[in-house]
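Single chain ahead, written as structure tokens, the form predicted on its own.
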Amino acid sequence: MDIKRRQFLKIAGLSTIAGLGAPAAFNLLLKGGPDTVSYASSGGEAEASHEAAPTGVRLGMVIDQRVFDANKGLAQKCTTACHTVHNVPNFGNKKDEIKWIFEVPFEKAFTGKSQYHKNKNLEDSSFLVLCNHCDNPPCVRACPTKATFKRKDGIVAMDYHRCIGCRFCMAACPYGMRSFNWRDPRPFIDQKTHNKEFPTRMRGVVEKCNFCVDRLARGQQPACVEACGNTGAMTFGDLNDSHSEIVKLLDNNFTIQRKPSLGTNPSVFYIV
């Protein structure tokens, strides 16, 4: 893309932001319809909602935070497969940092129940978080060049190539799961791991976690879900299809989302 391009787009975007505000850029990104509901309008935190789509694939996930809990270092051990996978670079420190899976404490991935008095158990776990996939991904729409699209599948998917850095989809993300490569993360990539089959990025890009398609495509699971074995700490699976193991486990257990009220509709969601 001709640099003059990449300049306009930047500055003017910025200059529509700056000028709208942060709440009502954030507003008019997430606008989707007339049942969507607005982050100005919203309340408290909504309940799980995982209604399916009239027809197609909608995939989705369920992390079992009592597996996770049980389990200690299986959360890192998702983590370090994942940024294996995908060839994550490790600047080694936390300005630079790419991350596509990590860990959080409870306050800061439900910023939107209460912290008061909060159940022990919650209080000492950390959680991991990736990007949600929304049903509604205001990144989508926040992004000029389609660099980050919606799938027919329901996976938020990157296209590395048409990225121009502007990070607009970093600010419309509710969830902050993106992040961008301020270097060069090639020479950061662990050459002893480095995943030949999975695309390296450049400086100037935005990244964030998609789901492994290049692995479905090959009919393996998300390399998060493979490295938590038989554990059941992960599932992975189609929402819409009401007869598969991810439908049958929010039917029968209680299920929270991340800032669901946002009217975004996540394809994550947590057992606690």
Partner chain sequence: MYDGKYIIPGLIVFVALMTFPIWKNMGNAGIVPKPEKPVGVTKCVESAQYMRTSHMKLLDDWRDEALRDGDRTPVEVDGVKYEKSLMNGCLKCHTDKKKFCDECHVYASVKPYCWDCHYVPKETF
Given for the second form:
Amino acid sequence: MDIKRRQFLKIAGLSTIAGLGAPAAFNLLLKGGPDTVSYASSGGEAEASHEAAPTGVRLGMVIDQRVFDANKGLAQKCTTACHTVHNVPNFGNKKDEIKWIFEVPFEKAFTGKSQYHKNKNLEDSSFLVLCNHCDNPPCVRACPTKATFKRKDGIVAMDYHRCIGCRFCMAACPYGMRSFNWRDPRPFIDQKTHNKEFPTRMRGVVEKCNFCVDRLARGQQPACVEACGNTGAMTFGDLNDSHSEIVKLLDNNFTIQRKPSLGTNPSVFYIV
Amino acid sequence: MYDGKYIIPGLIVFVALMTFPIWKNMGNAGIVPKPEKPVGVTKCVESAQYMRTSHMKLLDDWRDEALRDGDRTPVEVDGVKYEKSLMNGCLKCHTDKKKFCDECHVYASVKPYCWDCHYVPKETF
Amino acid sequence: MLEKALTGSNKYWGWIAVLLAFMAAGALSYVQQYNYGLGMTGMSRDVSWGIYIAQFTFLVGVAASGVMVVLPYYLHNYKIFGKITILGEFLAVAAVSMCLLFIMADLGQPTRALNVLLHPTPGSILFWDMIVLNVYLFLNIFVGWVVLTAEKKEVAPPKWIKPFIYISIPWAVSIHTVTAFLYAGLPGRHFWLTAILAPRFLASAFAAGPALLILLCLIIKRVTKFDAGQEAIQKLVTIVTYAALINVFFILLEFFTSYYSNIPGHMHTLDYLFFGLHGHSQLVPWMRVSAIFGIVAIVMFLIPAARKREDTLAIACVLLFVSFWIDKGIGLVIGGFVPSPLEEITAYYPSFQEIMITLGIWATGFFILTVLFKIALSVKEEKMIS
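Target state, the form predicted in complex with the partner chain; input state, the form predicted on its own:
Everything in the complex follows now, all chains and molecules, and the chain you saw is the first one.
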């Protein structure tokens, strides 16, 4: 091997490391250790119970489907309450559609749960789906500007001022819970009912459920939870507070999460 | 110089056109904006001087604190509490966007996109 | 050297005029899209990326393929490619420029694009993609220009340019790897969630890119005095053939894993693309055309008589290019969104404006390519005359 070639190989090797290795190394550095606990385990519905030890506040929600099944029309009330309070536009067509919380049949909410003989209760039951405020959110990982980020209390929030509209988060969300403002939303917000305390969005940004951060700051419950009144259909609270109502519900009921095998650790639980 | 007879007059015409607005408005600053302050209120969260030069910075900071850090503790000045919010803070006193915000923004030809999302008091859209 | 792009035959100016017309039409459509929002396109909540990001993905491959002429020449001292390395590099420049334009066209808030730099986020693959693409663009312009300037002055290229050339080689691999990571790291999108995506991207890129380069060489031979030479073209054919075969192999591996494992999520998108899913088969004709064109092209490349004749070679290259363009520029990106996370099937048809913008960006790419090639070839022609 002549000297030139040897020199070259050195440079080529080094530059390969710089070109390919650096991003991975950076990511490792940034991710740090603790997360790997949840990565290490793989597949299977049992994953949800193996989440890392609770630290700090983690806001979450329990949806009691039995109550929704018994109160037809309650879910629609939740959707209306949410969409009104957040000035979510109604375009009246599927292409431009924006939605934060909506009803879908069981097999769409819980894909991959095969039903050879479908449970009678599930037949005409529809489930409310909303942003899961994952403990390990793929959308936050994907966002190139930190326009979507996880707050200390576990809420996955959006900063509409910063969003560039690349829609990487929409591709990354395995639940289909993000919507994009394909066009100016303002003309499609009902002027009679809109909430003047809450801004609208502009075209070209992504939006989704924010667990009502602004209402929580004022000591209120999320709009959908409030809409349920005292039916107990929805319970909101700190998943890490052993004295909270939500933890008691989780302790005493069998609950499921959407797509737990993906390791996103959703904070929304369902009692079916 | 090659083709000087074209280049020099060309340059003169170019410079004249580019500086036309200066010649035309010589000695005239145009109509100086007079933003209308809220009646009966004498204090803001900062001095008038600071607000005039840096209100946009203050709004950015408030936004980041409220939205990103989740810190929505009201700003307290001389015992009066102000919500850290454009719509639910600033605009509670400064109720007339046209006579307050737009007055200077139009003059300075800046187009902040605040109003794409945030409501103006009494606005219909 | 730029002045060389300002003199040319009527044919040259005619071609430039055609490109400018398409660019203007694209710009006009973009103004419409800019004023209305991305709702002007056929994209929707379920298919949230469309033909822009698909073109971007395909063209990153074309850009990366420049390395297929740079590497043999600079690393293995394969002299035959010396004449066309500059073409490879300039093709990469044009392709990366198109990539960046497609990204810009796809942004909901293009004026905020620099937020990516203002709030750097090393956890996001898109942040890295932005970095590798821009650096690759710089490397190719820089290396190409310096080497060409030296050639014009009839001196050897300066020694200090070597490190830049050597860096550009792994860098080419990195741009397509990082682009594959945009897709391959997303949970819940089974079609993309495959470790083989990056190698598959590279294989199809190293076939489609050089196939385009062969076509360009054949065109150049007709319209200028420059001839890349039979040997260089045949070597490119060898590269294209191997890469195309490896790509087909990789695709077959995807089919095996999906259908033998019989996991519904893994089969859904392939079903949708090649056979139709629950009666939805919008993309089936496209994907079948892609498969047939690909196979026919490879067979033609394998038959000595077919690959040695310029007309049949040109046909094979066109077929291969179209085949891989459909595979990556339509099937991969758009297919990946079907079915949606809620297992709904939403069809996507690009709108008129969307197509015009796409054509406009392609025209811009070819404009850059034409100007750069014109400069490079004028330098080479001058040398031939003197």
